[in-house]
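As C-alpha cells, one chain now follows by itself in the form predicted on its own.
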Amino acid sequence: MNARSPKDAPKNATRRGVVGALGASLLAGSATKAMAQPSMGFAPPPSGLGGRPFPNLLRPLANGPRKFGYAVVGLGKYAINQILPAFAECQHARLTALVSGDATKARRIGKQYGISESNLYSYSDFDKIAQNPDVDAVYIILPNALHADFAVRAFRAGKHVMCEKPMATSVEDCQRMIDAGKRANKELMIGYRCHFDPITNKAISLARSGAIGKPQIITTDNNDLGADTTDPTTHWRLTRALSGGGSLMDLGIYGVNGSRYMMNDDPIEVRAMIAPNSSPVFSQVEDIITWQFRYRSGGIAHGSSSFTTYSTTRFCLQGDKGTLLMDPATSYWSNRVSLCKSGDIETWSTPMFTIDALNQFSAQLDHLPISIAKGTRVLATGEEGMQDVRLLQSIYKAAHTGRAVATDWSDWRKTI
C-alpha cells in the first residue's frame, strides 16, 4: 500500500477512492449474461440467536503443515488494493492462484505475488482449477450477476467458496449457490468484511450489553460519488444486467446488513422510495433510495444510499438510555464508534494504515480455513447472504409499488 500524506487522507479514506470494479474487457465479455483501544470487550451472541451475523476478530488455530490456498477470481481495484495485500497479514491463508479476463494483468500481478504462470487462469479455463491441489477455495470478486455461475463452477471443481456481497442479484441464484455447495460438501462464505472489523465488534458489544438500553431506532447512510462515467471500471455498477441495481446493491447493503446486526433482529415490514434522477447515467439503475424497516419489537430502521451525494458511511443506534454513533461505520480504516450518555461521550477508533486497522480483511480470509479446520459453520453463511438479498428485493418492490412489503420470514432459519 502506498503511503499517503495527511492532507490526502480524508479524500483517499473514502470507499470509492480505492475501490472500483473489473476492467472493460470483463464487461465486454459479460454484458450478454444476465486500532482500537486494547480492551475492546467482545461479547458473545445472545443464546438462541447463533445464526445472527456476529463479528469475530480473534483467530486461534494451531499451525498446520501448510496454509489454506485461495484463488482470487477477478482482479479489479478492490482485489488489487485490499484483498491481495491482506494475505501478508493472514495467519492461516495464502494466495495461490489468480483468475482474470486480462492475461497480461494476471501475469504482472502474479509476478508481484510469486504466483507461477501455471496457477494463472482465464474465465474460460477456470474449471481446470479442479486439478490444482494448491487451491482450497476461490474468492469471487466479480460483478454481482456473475457470482452465482462462478460459485457453482467452483463447487463443481471441488473448492470452497468465498463470495463478495451482495451474494447475487436474485434469491433464486442465492439458492442455486447454496444448493451447489451442499452437493459438493463445501463451505460457502459471503465477504462481509465489517463482521471482522474491531470497531464493529465494539459497537455490537456495546449495543448488546445494554449500554444504551433498549435499541429503538437505527439510521444508516451509505453514499458515495460513484457515477463517474469517465471511469470504465465503474460502468458495471450502472448496468442492471451486471449489478442487479444501483446504489442499494452497491452501498445500501451495508445499511441493510448493519441494521440487522446492530438491532439484532430481522425486519417484518419494508417501505421505500426512489428519488427520480433524469440523468441518462441512471437510465438502468437507481441513484438515491431510502427505506424503512419495521421490527416486531416496535423498533424502526431508516436507511439511505446514493451515488451522487458526498461520501458518507454512518450508523446511529438510539436506545432509551443512550446513543451509539458510528462515523465512519464501514470504511476500510479509521472507523469510529462513540457512546453518548447524559452529555458524556466515549469514543473508540482505529488509526489509518496500521495492522490492526486492516485486520478486517485478513481476519475474513482466515475465518474460512479456521471454520473448516474446526468443523464449525462460518459466521457469514450463504443463508445470511440470501436473507440480505431477500430484503434488497423487498426494498425495490416497496419502492416501485409504493406499498409496504411484508418481510416476516420467521421460518427462514429453519432451512439452515
Ligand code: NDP
Given for the second form:
Amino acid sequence: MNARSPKDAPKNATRRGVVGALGASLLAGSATKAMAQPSMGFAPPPSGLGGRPFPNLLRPLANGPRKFGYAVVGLGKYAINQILPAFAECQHARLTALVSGDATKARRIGKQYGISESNLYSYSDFDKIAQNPDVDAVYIILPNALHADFAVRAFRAGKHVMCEKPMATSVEDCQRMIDAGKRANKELMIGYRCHFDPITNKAISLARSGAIGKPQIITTDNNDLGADTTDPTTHWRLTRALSGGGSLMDLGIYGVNGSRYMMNDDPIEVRAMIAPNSSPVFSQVEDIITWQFRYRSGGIAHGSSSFTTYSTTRFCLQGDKGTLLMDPATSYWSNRVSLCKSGDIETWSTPMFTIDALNQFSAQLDHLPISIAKGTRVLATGEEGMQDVRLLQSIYKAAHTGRAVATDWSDWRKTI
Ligand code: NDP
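Can I have the other form now, the form predicted in complex with the named molecule, not the form predicted on its own?
Everything in the complex follows now, all chains and molecules, and the chain you saw is the first one.
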C-alpha cells in the first residue's frame, strides 16, 4: 500500500515504520526514576519490562561460507518494492525462494532475481518448503490475518520466521506463533524495520545522552493519504477479516510501539476514540482513530492514525530539558531528527531516496542470520509483536466502550 518506488516518490514522501528502537534508548536513562502510583486500582505491570537492547548498526559479522536463504511469501507492494530489492545490499542474507498465489507473477519476479522454478511455491504447496535446504527462513508479507497460519506452517517446515507487522490480528494468534516457534526451536522476528534506520539510531544516541532530560509527553501521528482505500470489496486493508482493523492496525501500530519504547515502559491505562466514518468505504474498519496511554512513570502518550488525512509519520518527545522531533520519523528513504533545546535546533537527516549499505531493509534482513549465528535474541521478538497487538486490542476496546482499559500483564512474564 502506497509503497512507492523512489523514482515516483514526492519530495517529502514518508512512510510507515516503527520507532521502537528510538524509544528504547530515549527512556533508558529514566528507567530507574520513581514510578507514580497507578490510579483506578490497576495493578502495575512487573518492573523491568523496558530497556530493550540498543540496536547499534548490526552489520559486523564475518561472512560465513553460505548466505542465509529467505523465502518471501506474498508478492505484494511491500515485498516487490522494498524487500526484494534490499537483498542486493545484504551481507548475510539472500533471496532463495518465492511463494505466491499468482504463478505467472512468481515466475516473472523469479526470473528477475535468478530464482529457479523449483524454488517457486504456491500457498497450497508451501509446506514442501520443508524439503528445500536453500530456505533457512520464511518472510511473511501477507495480509495481517494470514500471518499466523503461515508462520505456524513455516515453523512446522523447520524454518525460522520473519513476519511483517502487525504480527497477527489477535493475541491468541500471536501466542500460537510464539508456541510454534518454541516447539520448532526456531527464531521468530517481527519486521519492525525502523529498528535498523540510521536516523532512528541517531535519535537513540541523542536521547541516551540525556539530551532532553526526562521524557514526559509523546505525541505521534501516522497517517497515509495514499492508502489503497478505495474499494472495500477488493482491498484487504478495508476488510476486517483480513486486516483485523483499519488505520490503527496498518499505521497506528508504529506510534504504539514507538511510544512504548520512548517511555521505556508499558502503559497501564489506555483510552481511545474513533471518529465517525464519513465514507462507506470504511464500513468494516476505522479510518481516524486517536488514543492515549498512561505509563507507570506518569508519562503520557497521545497517538493518531488515519487513511484520509495528509501523509505524516511524526514523533515528538518532550522532556524537561528539551524536545526531540522526528519528522518524517518512519520514511522508507529519509528520516529526520531535530533536537530543540534552549532556543537552538540541531537536525540530522539522511539523503533523500538513497539506499546505502546501511539501509533499514537490508539491515533488518541481515539481523536474523546475525542473531542466529551469535545465539542472541532478535531485537523484535514475537513477544514484542504480541505486546503491540495486545495494546491495539485494548485501544479498540477503549474506543468501543468509551472507557479506560487497564492493560493485561498476566501472561507477560510467561512469554519472555
Ligand atoms: P499488498 O496488498 O500489496 O500485498 C499483499 C500480497 O499478499 C498480495 O499481493 C498477494 O500476493 C498476497 N495475498 C495472499 N492472500 C491474499 C488475499 N486474500 N488478499 C490480498 N492479498 C493476498 O499488501 P502490502 O504488501 O502492502 O502488505 C503486506 C503486509 O506487509 C501487511 O501485513 C502490511 O502490514 C505489511 N507492510 C509492512 C510495511 C513496513 O514498512 N514494515 C509496509 C507495507 C506493508 P500474491 O499475489 O503473490 O499471492
